[in-house]
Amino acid sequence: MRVDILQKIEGEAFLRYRFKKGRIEHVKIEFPHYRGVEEIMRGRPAEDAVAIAPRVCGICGHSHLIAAAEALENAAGVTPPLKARYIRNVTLGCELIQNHIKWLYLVILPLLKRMGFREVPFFEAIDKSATAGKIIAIFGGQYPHTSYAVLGGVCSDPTLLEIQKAKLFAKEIEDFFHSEVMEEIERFSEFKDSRGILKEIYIFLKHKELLDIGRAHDRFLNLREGTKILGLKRVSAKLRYVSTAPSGIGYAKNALYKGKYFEVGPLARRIHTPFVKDLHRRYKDGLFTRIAARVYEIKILLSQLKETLKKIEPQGDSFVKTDSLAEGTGEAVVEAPRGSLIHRVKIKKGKIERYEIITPTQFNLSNGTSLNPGPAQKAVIGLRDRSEAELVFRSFDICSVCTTH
């Protein structure tokens, strides 16, 4: 038994590895920290939840922010404003972005400098990423943490000038994206002849064989859209079936649909655009597949922000008064970096009785058996190399403090 440490995930995580005959039989993965944070939510006011749940993340509490109103919105039977529901749009794609640009280029491009691959310079992405958190602090009033999203609402009344500038944020980081991370494409025929730090990705793993290793099932969920995709195929799904188990170790705790293991993420939600869907027959659940999905969801990301910008008015209302919710039971669902994010809340007497939050990294680093692995543990089986398994465990974008919240 080999021990490796996982650290910057906002927290760590052990790697428990088996070999035999110098590949990865098995690996066990350990959360070791708990926070508490829904023993926290138990007999506060059911609008705390929108001030606590921000504070589960670093990198995406505003995800947690937005799950939380539409849970308390779904308990009271409430509906924003369509306002207010771009507005929530913008600033949850904004946080999508600077979270996939800060991934690209402070976890995978070092792991593969470590490999071989040319050093590259990060200021400049890193810049364009906290671009996307100005957009996000316009009409969130800051960012992270903001908590201005509210039952039946938000708290933001953007002027013209204000939309106008969100306008010409979202266009710094599209001119960077596309000058220097990837070409405006389509298709992976277009890729080929393209430029850009994703096409220099590929020719490496290309390279060194690795374009394919880091399958897993090739089963996932997109539970926001109500789809499961087993290969290609596409079904619907619903959050009934959603449900926790122990993991045998750590503080974390297993999430299945249907008491089987699903990969969520970007790829999960880019499958069925072309080009995703022409490298996943190349390459199927592989490892350039999973990065490649990421990194195209920016350019599909800031076309949707540039759209729901536009649609932005002044005027109108952003929230819709509601009474403080005294009974009611709502969950929601949110497609945050990670993959799908489920709260659930009850409410009695207008306390939280109960709150339950399952995150992405519960689903995709589950912590199964041999026999029945979870998504990342079945895609390391097989590796000979450690440096590689962290690369295909990161490709998933692991979150401690999310999983044992």
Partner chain sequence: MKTKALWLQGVSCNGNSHSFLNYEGLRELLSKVEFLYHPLLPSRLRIEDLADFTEDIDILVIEGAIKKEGFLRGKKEFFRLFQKLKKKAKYIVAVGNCASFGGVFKEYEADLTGVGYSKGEKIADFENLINVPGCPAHPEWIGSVLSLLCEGCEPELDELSRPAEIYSYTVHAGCLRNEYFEWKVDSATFGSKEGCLFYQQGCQAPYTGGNCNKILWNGVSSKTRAGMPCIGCTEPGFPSRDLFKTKTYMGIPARMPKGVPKRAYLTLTGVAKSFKIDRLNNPLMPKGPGCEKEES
Given for the second form:
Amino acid sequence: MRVDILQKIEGEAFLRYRFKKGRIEHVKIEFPHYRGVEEIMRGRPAEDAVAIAPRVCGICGHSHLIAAAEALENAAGVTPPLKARYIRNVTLGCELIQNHIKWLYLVILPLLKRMGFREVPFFEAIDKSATAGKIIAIFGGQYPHTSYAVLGGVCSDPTLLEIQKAKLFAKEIEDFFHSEVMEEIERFSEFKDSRGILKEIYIFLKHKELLDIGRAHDRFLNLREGTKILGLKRVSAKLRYVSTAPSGIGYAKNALYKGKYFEVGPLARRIHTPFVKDLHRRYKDGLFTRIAARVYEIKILLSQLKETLKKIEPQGDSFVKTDSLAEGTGEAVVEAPRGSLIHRVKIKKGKIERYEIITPTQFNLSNGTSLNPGPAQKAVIGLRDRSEAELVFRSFDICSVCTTH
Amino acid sequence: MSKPTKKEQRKIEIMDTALRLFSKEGFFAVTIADIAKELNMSVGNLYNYFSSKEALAKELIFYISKILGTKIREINMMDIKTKEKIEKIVEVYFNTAIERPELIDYFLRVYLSHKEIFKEGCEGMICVSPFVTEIMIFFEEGVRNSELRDQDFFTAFGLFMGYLGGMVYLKGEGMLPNDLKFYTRSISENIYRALKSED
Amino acid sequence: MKTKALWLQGVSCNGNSHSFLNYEGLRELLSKVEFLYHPLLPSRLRIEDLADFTEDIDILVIEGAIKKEGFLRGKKEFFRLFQKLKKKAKYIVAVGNCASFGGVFKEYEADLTGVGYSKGEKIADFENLINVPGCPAHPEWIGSVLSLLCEGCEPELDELSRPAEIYSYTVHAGCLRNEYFEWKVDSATFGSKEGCLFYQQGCQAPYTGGNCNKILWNGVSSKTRAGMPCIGCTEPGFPSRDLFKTKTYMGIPARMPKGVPKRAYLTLTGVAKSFKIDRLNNPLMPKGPGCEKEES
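For comparison with the form predicted alone, please write out the form predicted in complex with the partner chain.
Let's see the whole complex now, leading with the same chain.
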């Protein structure tokens, strides 16, 4: 048994490898320490959920915020005004953008460097991820950890000039992305003649024959959209079939859909775009497809960001007042940086009686058995090199702090 | 507190005299000249203190608020239960009505009945703030200590002060068979019961 | 030679690490400071190397709450690492509310504490502790304190070991809604540019330390400017309950602005409320038609 510490992800995880004839036969993933966020929620006034939820995670707390606000709205039977929904889409999208940029430059590239890739300075990238935070701050006051999304809408009422400023910031990120990370292309056929970090990673991994390692179950979930994807076939998926089960190790629970392990995240969300589809045809749900899907998602998010910013009309309402939320149950699913994130809440006499959070990493890093492994476990079976296995793990963009909320 | 200057003392004499005259003859019947005459001073000199009858009217209400506010403040500072404070406030109010009826009289019959005189310079709380602030503090502390029920301030204020004002008014109209003091206990009890917290 | 710093996490959400990455002077700071270990940035040491680490360090940055038992960093008990490193450090900088006072996860595990304080109570006597609370701490608070220490200067601290220069301001200072506070015009609803959030929405800015509205967040705004009540995240009592409602006793806010006697506040309130200022009771600006939309 070899125990590695997966670090400089969001928090840490222990990887307990079992080798057979020099190859990984099985790996147990242990997330240490439970912080009790669901317990902290219990007994608090329902409205407090939006203040506590972001504290689950420093990098995707905004997704937890939106999930909490929507779970309360679901319980109250309230639909926030259109303008509030647009604004939430803007800030949520920006959280994904800053996450993906940081993941590429701080989680993936340093490991690739250890494997022989060139040194890539990260300051400009970090600066651009901070720019995404500026857009969130225009609407939400600050990033990380605002609680500007509340039951019934958002707190802010942005002016036209503020929206203009957000557009300017979006353009800055876009310019950086297209000049440094990947050119504006739609298909893999164009990729070969393009330039950027992603292309370099492609060449590097191709040279090392690592493009298609790390294949998982080729089963995906996009719960916000309400679909599961099996062999590229999209069928409807319902939240009620999501369940959790003890993982038998550490504090994290496994997350399953109808009793099976599924992959969530950018690959699940973008598998039907021409670019990712092309890659999937070649490399299946392997390492490069997974990495490229997350990078390519930045491009999609940036163009959605521009479109949504145009739709925010100053004259609309940001908030609709609800009678105090006394009783009810609600659930919500948000596509967070790492995939489908579920919040469930039960409210009694205005207080939170039960709160449940199921995070994307619980899906992707479920601890199965060697016969029925979780997605990431499956993806490293058969590998000889622990650095390669680590790279595969990192391609899932693991959040330990979320998982041990 | 520093001792009032001679001028301030004179001002107080003027106000006390005015209040007495207003109470006896009626606010509109009394002129600045009447007040000056009562004080053996010239009208011109009186104008050095108050530029008009309206200015005097406004200062009077502030003066009364301060007198009552100071007394309630003393009660607020006492380390006693809210229930006892209620009785002390009722006592203060009735004692003032008995000993210096012109103060309460002015408040009820001039200030509350002729808002047009006070509309500029005495808007809202401005001229009654020393009194209302103390009542606010009384209520706030009562609720904070869980002795009183949390509710809208003016609902509670109206119940307390409207009640007391009403009793003094009835007394003034000669409709009460007994002395005001006779009612202190039962009125305090009623107010407490109406305001107290449920558990 | 570069200043040697080491960033160690207790029970945390990573929020301060990420907040720190937003520091505008990050590049300049990292030319002066080497993080021997940092949870996100590339560093010389891996977390497991801390077990045998014996060097002296200039600055130990702690993020997250202190847990005495049953909490690993690397393969070692966090508390043992912390005990060892704090003796090696010239300064300890506790970033975030968790490291300063115990913070949000203390609500679940009552025995969590900050480095030198448990809520507002001092539990250890450190002469070299600087608390930089906030949930998270503002990047500039972290960055400029570290850079100050690099140059051999020390910030003046308040009674909670926080840099006075940052926390003597209230969050209220500089809020765009100050006029509404002055004239006691409350914001009847969320999602509005107008009105003060102190009367109904639970805003704690008037009694919370922090220069949020002086230096602004992410260089552009602040929670209160964006219509979100301050939730008091720099103070030992964080997180209090019922964060989006003002606790009142018969309509009077239960907590007064910092240092303001109740009597003084109520006197002023009564007077301010006696006037209705039209400008402050009307929308701040017309909600125009905005941009021409493309035909859809």
